[in-house]
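Single chain ahead, by itself, as structure tokens, in the form predicted on its own.
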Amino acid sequence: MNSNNQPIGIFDSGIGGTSIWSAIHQLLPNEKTIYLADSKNAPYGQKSKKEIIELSMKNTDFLLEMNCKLIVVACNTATTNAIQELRAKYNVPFIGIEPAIKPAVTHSKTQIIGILATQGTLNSELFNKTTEKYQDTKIIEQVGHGLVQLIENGEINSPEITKLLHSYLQPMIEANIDYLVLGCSHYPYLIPQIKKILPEHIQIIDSGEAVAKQTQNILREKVGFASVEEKQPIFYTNTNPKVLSEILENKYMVLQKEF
């Protein structure tokens, strides 16, 4: 495979996909990355399939203008609703993010798992096809109403988030789940709060590591790795960059741009 110094493009409905970006950056530190936060239109989970596809194409167009060699859809809702259309339209590899149900089902002792996700993900055809494979496991689905917007507003440790998490997780605890799948890339930022609510034996699973490994595989098989160590990643947002900067611990430049 020849080397390829073009950037990896990553988009999400907002800041949540930075949890995916972080996993990719840790595994592939020499790759240049461009991250796009469509926070103006967050959350995607309440939008129609048509709207999600249109927004995903708009984000893809932006990243392709930046000469990206590969695009990571770091949003469960966009993946489950739009990735087939994206792959059909564009001649570039796409990597999606889906709730990590398989490892939870595989390792569950109680055969009862919980999934916290957006309505757009849980209602999608792709998600339903995935869950149909696991008839022997009870999957308790919970829409995380309001969580994405609070995270986008920088209210990760707010009393309101704590109250919502209690109301969403308590029925799962009572149902005897032993795995909780986080089905939204925003939700890993809530893990410290979630751990305070869940009993210690309940394992939390998100998709970051799996997406990073798949990105590495696609670079190896199809696209090519960077041959030189790249400079700082670039972050774009179409709203006030303050929250995105804070979630990145003010380590990187965040550019505000209309798209």
Given for the second form:
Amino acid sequence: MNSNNQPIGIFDSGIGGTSIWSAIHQLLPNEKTIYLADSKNAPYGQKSKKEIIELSMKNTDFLLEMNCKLIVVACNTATTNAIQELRAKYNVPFIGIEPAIKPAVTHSKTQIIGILATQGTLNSELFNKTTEKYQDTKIIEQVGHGLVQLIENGEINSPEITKLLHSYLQPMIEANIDYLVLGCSHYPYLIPQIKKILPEHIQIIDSGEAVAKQTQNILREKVGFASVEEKQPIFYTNTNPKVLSEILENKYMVLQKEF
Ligand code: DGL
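With the form predicted on its own done, generate the form predicted together with ligand DGL in the same format.
Zooming out: every chain and molecule, the one shown earlier first.
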């Protein structure tokens, strides 16, 4: 495979997909990355499939104008509702993110697992096709109502979030789950609070590392790795850049742009 110095494009409904960006950047530090936070339209979780497809196409158009060689859909809601349509329309490889049900089911001893995700993800055909395969495991589904909006408002450590998390996780603890799947790319930022609520034996799984490895595989097999030194990532948002900058610890350039 020849080298390829075009950037990798990554998008999410907002700032949450930076958890996926971070896993990709760590594994592939030589790759130039462009991240798009569609925070103006967040949350996607309550929108119709049609709207989610339209927004995902708008984000893809922007990243392709920036000459991206590969698109990572760093949003479970966009992946489970729009990835088939994206793949059908564009001639570029797409990597999606889906809730990590398989590893949780495979390792669960109680055969009871919990999943916290958006309504759009839990209602999607793709997600329901996945869970159908695991009839022997009880999968407790919980919509994380309100969480994405609070994270987008920069209120990660607020008492409101803690209160919501308690109400979503307590029934799962009582049901004896031993794995909790975080099915939304915003939720890894809540892991410190979640750990305070869950008993120690309950494992938390998200999909960041798996997506980074899949990105590496696609670069190796189809697209080509960058051949030059580490490059600074670029982040775009269509709202006030403050919260995105803060979640990146003010280390990177964040540009505000209409898209
Ligand atoms: N990060 C998106 C996801 O993974 C957030 C969804 C939303 O915008 O509601 O599903």
